[in-house]
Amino acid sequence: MNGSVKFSLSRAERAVFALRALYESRGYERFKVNKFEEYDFYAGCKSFLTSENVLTFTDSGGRLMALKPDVTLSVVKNADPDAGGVRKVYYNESVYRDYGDGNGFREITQTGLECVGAVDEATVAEAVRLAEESLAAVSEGRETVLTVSHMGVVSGVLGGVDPSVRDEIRGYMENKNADGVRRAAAGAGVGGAVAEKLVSLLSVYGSFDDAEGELLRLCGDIPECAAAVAELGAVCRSAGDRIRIDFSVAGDMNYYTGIVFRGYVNGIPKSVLSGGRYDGLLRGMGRARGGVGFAVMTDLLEAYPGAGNAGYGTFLTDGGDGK
C-alpha cells in the first residue's frame, strides 16, 4: 500500500537539495571531482587556498597526495569547454581545510557553481543573481545580502603598486582597518592621496545606485576604475534589491581580476557564500580562458541551529522495496 513516510533531514541536507534543483533549472550539470590530486598542483596555487596547510599523504606509488583543500582549481583543471564556449557545472562536495583556529583539519561540505570558458560579463551577472538566489533558497525565510565589490577599482586606485604591498593593503581593507591601510601605504611610498581614496571606498556601502556617485567621485577619473564602476552597475542592476556595494570584500588580485562576492545569512555571524571572477588563476594555470563561480558552505547552516527552523522532508513510499 502507498502512504507517506517523513524522514527528518538536516538544514544542510535541505539546503543541498534546494541548490541542486535551482542549478538543474538553469542548464548547470553535476559535476564530480576526485577527494585528491597530486600535491604539486595545489603548492602552485597556496596563495589562492583559504589556507596553506594541505593534508597530504603517500600514495602506493610514491607520489605525494592532497586531500582536496578546494573545488574551484579541481573543476578549473578537468571542466573543459567546447571551444568559444562555457562550461556551467554544479558540484556538492567536501573539502578539507585547517583554519589555523587549533581544531585542526575539517571536512567541509560545500554545495556551489563554477563556469568556466569564455566568460562574459553576461555570464557575471548570472552568477551574481544565482548567488542571490541560493541565499534565498538555504535561509528558510531569514533576511539575507549579498555583498559585492571589483577588483579593478582597488587595483586601478593602487597602479603599479608593488604586488606583496597591494596584498598587504588589501588585507586590511578586508578588516576594515584604515589606519592599517595608511600605515602599509605610507610604508611603500604610496601618496597620501591614494591612501584616502582606498580609505574612502571602505566607506561606501549600499545599493549600485546609492554609491555610484561617490565611486565616480573618488576614481572616476582612472579608466580602469571607470572601467570596473560600469561593470559592476551591469552585474548589480540585472540582478535582485538584496546586493550591497561593499569594497572590504576582497581576493587575492593575482587571482581575482574582476567582481568578487560574499553572502550572508541574519543569524549566522560569518559568510555562507563566496565567489567572484578568477581569471587570473586561470592565466596562473596557463589556461587562456575566465572563470566565475562560487561556494556555499552548508555545514554553517548546522553549526548555528538558531538560523532557521527545522523541517522534514515527504518521500512517497510503498513500504516495500520503494519502487
Second form
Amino acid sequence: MNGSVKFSLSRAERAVFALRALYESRGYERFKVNKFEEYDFYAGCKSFLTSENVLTFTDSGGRLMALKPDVTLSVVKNADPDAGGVRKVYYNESVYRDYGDGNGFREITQTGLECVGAVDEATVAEAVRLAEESLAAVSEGRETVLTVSHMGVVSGVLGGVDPSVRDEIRGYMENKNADGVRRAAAGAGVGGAVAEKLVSLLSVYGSFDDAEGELLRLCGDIPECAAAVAELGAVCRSAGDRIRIDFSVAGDMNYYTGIVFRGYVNGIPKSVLSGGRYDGLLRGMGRARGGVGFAVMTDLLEAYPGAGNAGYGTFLTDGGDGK
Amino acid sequence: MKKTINVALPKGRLGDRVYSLFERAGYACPSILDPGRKLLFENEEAGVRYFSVKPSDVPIYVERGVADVGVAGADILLEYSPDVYELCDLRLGRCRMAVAAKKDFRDDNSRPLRVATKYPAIAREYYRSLGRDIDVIKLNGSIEIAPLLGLSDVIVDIVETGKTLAENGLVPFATVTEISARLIANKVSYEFKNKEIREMASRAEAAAVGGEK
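Please show me the structure of the same protein in the form predicted together with the partner chain, now that we have looked at it in the form predicted on its own.
Below is the entire complex, every chain and molecule, led by the chain shown above.
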C-alpha cells in the first residue's frame, strides 16, 4: 500500500532544499567534491582561503592530505566547461576551518554555486540575482540585504601601488577604518588625494542609482574605475531592490577581479553569503577562463533562527512491505 | 519608524566621558546618571539603549550583534582584531602604546628581545615590521616591574603621562601607535539600522571635534 511519511526538518536542511530547488530550476547541475585533497593544492592558494590554518593528515600512502577548507578551489579544479561555454554547478558541502577565535577547527556547512568558463557580464548578473534570491529563500521572512562592490574601482584608484600596501589598505577598508586607510597610505608614500578618494568611497552607500553620481565624481576620470562602475550599474539594475553599494566589501585583489558581494539576514550577526568574480584565482591556477560564484553558510541559519517553525518534509513510500 | 540603537559603553572613567559625548550629540539618557541596580538604560525618544561592560568586552558584544555599536580603545581593536566597522575616532582617552625599558637599556641583537606586555599581538606585529626576533612574555598587570626584576628587556604598554614609568626608573624608547576611543559597529546592524547608525556616527564625530575646541 502506498503512503507518506512526515518528518521534521532543521532550518539548515529546509534552507538546503530551498536552495537546491532554486538552483536546479535555473539549470545548475549538482556537483560533488571530495572531502579532502592533497595539502599542496591548498598551500598554493593560501591567501584565497578564509583562514590559512588547514586540518591535515597523512594518508596510507604517506601523502599529506587536508580536509577541505574551501569548496570553490575544488570545483574550479574539476569543473571543466566545454570550449567557449560556461559550466554552471551548485554544491552542498562541509568545509573545515579555524577562524582563529579560540574555538579551533569547526565543520561548516555551505550551499553555493559556481560558474566557470566563458563568464561574461550576463553570467555575473545572473549570479548576483541568484544570490539575492538565495537570501530571500533562507531568510524565514526576515529582511535581507546584498551589499555589492567592484574590485576594479578600488584597484583603479590605487593604481600601481605595491601589492603589500594595497592589501593593508584593503584590510582597513573592509572595516570602514578611515584613519587606518589614511595612515597606511601615508606610511607607504601614497598621495593624500588617493587616500581621501578611498575614504570617500567608504561613505558611498545605497542603491546603485543613489551611488552612481558620487562614484563618477570620485573616480569617473580613471578608465578602470569608469568601466567598473558601468559594469556595477548593469549588474545591479538587473537585480532586485535589496542591493546596496558598499566598498567595504572586498576580497583578495590577487584573486577577485570584478564584482564582489556579501549577503545579510536581519537577526543573524554575521554575513550569511559571500561571493564574487574570481578570474585572478583561475589565472593563478594556470587557467585562462573566468569564474563567479557564492556560498551560503547554512549552519548560521540554524544558530540564529527566525520566528518560524523549522518545518516538515514528506516522502512517499510503497508501504514498507518490500513488495 | 526610528529604530533603537543598542550601545555598549566601556565601564569606568572612559565610559563616563563617552556618555557625556553622546549626551552632547543628542543621545541623552538621564536615568544612566542614577543607575541603582539597573543594567539597561533606554531613551525611546532619542532611539538609544545603553549598557556598560568591561572595556575589553565591548568589541565582543558588538561583533556578536548584541550591541549595534560600542566604544572601544584602539589598543583593544588592534590586539583582538574583531570583525566590526570602525566608524570614527571619538578623540577621548588619548594615549600611546610605547616600548619602554630601563634608562641604560641597549638592545643586544645577538639574541631575541624579551618583551613583557598585556598586548602580545600588537607587540608581535610591531617587531615583525622591524624584522626583530622577540620572545613575548604575556602578563596581565604590573608590567613595569618586569624589566626591573630581569623578567624582560623591554615592555610594550600604554603610556598616558609617563609618570608611572618614571617612578619605576623606566623611559619610553619608541611609540608603537597612538591610541584613542573609537566608535565601532556590528556589520549586520550597519545594514539594517543604516540611517540611524550613520547619523549617530556623524553626530558623535561632530561632538568629538567640538569637544576638542
